[in-house]
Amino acid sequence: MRIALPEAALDFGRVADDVLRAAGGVDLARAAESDPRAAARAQECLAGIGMYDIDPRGCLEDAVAAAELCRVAGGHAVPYPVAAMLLRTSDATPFALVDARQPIIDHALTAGTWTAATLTGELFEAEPDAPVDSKVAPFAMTVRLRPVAGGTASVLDRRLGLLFGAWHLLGFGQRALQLAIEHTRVREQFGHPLSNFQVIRHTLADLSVGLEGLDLLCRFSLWSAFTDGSPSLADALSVRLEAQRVVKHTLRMAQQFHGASGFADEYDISVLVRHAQPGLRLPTDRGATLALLRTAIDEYGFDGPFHAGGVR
């Protein structure tokens, strides 16, 4: 098992973080809601650091670099479908996982045609249809699906779609925790910084431990995707489920620590919370993720410290 990230991937993540921060960071996401040119600037930054040179299906090293880019992009709420573009198909169409009953893709207008797949492997061509028109999903759109005759999405594509989504959420959570720590250090109550209060310190410590655990799980699951020949999605679904739990809680607590200002878009935490919602809910909410994980464990088992064999 390998959970230590290659230094080259870490360097790539640091470069991406510096470039996106210099371009405006969360301000790009804030501006993109009313000005498409902000999304174009984000895309130019990503292209400039070599995003399109990464082949995450080719080897674990490239997949790690792609995952780091997804994490960094989440930390800046980059208004661009980074994971979908990293997983673009041979004809250069972005790849997204969808729920065929209610197909929605975030940043769907980035491309006229998408390749979409369900978690059971059904493959479709997808075209943007109508905006979701929600403040918490400003770039999400419903899409029209056309089945690809005889097409099936590979297990690796589905795993990477889930895993890159989890890394993306990890970035949101890490940035939210950083903002919460910074805010509680400068915000005073009863003449003392909020960070001096024991309940605040304990809560921040709990959030930090949760995110560190998610980080390790993301690393393990990415390694597993390239070493486990099983058709099971159990590892990938488990990391998605944990990302949904940990990041949702982190975002909620970070926003709560900001008080009323946490709901004002002048503050980065508000933008992060809103822009994280599609990743938390698409293609599956927590209930659907758990149901799929149970099915995968029943069918294939689940390796761990205490082996769970398939239920027959």
Given for the second form:
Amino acid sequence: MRIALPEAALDFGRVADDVLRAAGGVDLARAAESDPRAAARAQECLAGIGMYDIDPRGCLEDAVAAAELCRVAGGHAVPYPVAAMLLRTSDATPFALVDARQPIIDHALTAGTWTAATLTGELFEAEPDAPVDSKVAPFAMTVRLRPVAGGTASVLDRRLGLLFGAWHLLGFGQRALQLAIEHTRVREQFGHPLSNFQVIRHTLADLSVGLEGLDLLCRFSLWSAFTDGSPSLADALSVRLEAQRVVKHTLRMAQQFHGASGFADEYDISVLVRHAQPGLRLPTDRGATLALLRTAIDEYGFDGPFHAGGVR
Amino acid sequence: MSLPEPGTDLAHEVRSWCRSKDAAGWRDRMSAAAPAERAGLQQAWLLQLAEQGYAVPHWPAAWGGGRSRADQLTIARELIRAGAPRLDMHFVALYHAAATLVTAGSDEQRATYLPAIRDGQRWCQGFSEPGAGSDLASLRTRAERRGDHYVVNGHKTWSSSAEFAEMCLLLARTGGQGRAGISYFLLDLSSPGVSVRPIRNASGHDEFCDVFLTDVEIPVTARVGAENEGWRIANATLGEERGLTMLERSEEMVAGLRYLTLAAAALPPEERGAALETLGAFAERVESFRLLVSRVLDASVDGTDTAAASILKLVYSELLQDISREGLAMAGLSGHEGRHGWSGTWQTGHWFDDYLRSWEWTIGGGTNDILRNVVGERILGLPRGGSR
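Now that we've seen the form predicted alone, could you pull up the form predicted in complex with its partner chain?
Now the complete complex, all chains and molecules, led by this one.
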């Protein structure tokens, strides 16, 4: 198990962060709901730093760089399907995990044709059909699925799909915590900054511990995706489950600490909360993730980070 | 404490009236409408209710109310059961403004505004400011007395539905710092110098607004109570928002459970068991909340015990968030989709909206953090400031 990220990947993340910030950061997401050019600007930034040169399936080093890019993109709610494009199956065909009974893809209009896979490995060609018509998932669309005859999505693809999703959510959570800390340091009520109130300090501390744990799990599972030859998705599903729990709670509390401002789109936290929703629920909401994790553990057992005496 | 029995004459009367008016149809039309159109529909529905005596059962008899608590509950319950639309754009007018007028307004103010409210006049609240949210007493909007009027300058915010409101309950500083320097005004939003700007919120709606006030003139006769008495009046009437309205909300919870039951029934058999356990736990919490509402309202005959009413909002907001979350979970990925008003869900016709909007409830009308302080200090008798 390796916990420290390679310096090259960290550098890449820092460059991506700088470039996205210079392009407007969360303002890109804010603009994208009414102006498709914002997504194009995001794409240009990502292309400019070499996103399309990464081969996340090729080796762990590239996968870490890809994951780091997903995390940074989450922190700016970048209005572009970064993980799906990193896992593209041809130049212009992004890859997404879907629930075949209710196939929905976020930012589906990015491509006319997608490769879609279920978590059990069924493979499809997908075409955007109709917007889901939800104000809280402005870019999500239902898609039409056509089975790929004899095709199966590899375990690595499915693991990376889940893990990049978790890294993406981690970025949302880390940014939300950062915004909550900044806001509670400067916002004064009753003559004190909000961060002077113990209930707020304690909660912020708990949130940071939760995110730290999620960060480590994300790292471990990405490493194990390349080092563990088992067909089990248990590691990746458990990370998704934890990301859903921790990040939802972090967003919720960060918004609470912003008070009513947390619901005003002029504040970044409001936009982050809205744009995080599809990632929290697609392709599996918490209930579905848990059900799949149970099945995976039944079938293959679950060692997690602690190989000695794992559950079987 | 007593809860009325179902099946009373009044219940039958309201139920059959709702059927004749196709209450559920109104709800659907309203859910699908654009905000401006929705304002018109709500007003029309309010007028129909008023004609029947169902609009303001909680008001004093002299102003068209005077119903017993049991009758109020029956009316609220039957309207909700019939799927009647919620009058959220009239919420401040029917409860908060009316309570302010009844308890602290002049005869002239009552005679001017209570009938107007019953006829559909919309009000908003001008309390919070960018720098004064939880710490409302630090508000800075200033009202200077000049002869027979005040000149008001300042910036109010988070004012729900202000874009469509005609009147505003306004708190402004007429004296020194703190609670003792605040006065309470009834502001006509068509006055020169008022500008209202909707704020786009996290769930993608433009419900709450900024209200900017630049040299706005308010006649002295539009002040409620004495100068610098505003804090006391506001505190007394806020109980209305947290008390009486919870009667209606608690019945709405029952409707929420019904929608959850429908969602559970639609689940595949292997998932239904766990969903039923969740439903059972919610049924207990909803019932306990209903009893709590009755107890708090019975204990404070005029519904203005703000400390006790704080508990109701605490319980309601957190229960609402839990129920909405489960509704969304049960809806699965279809919770992402939905034509507003069509998907048979609870408050907005869209589980996702219900879920994100429920997050606002631990903030608006006093954050739950502040309400917990109120419970600690005013009910449990803990020392002030112990929260720090």
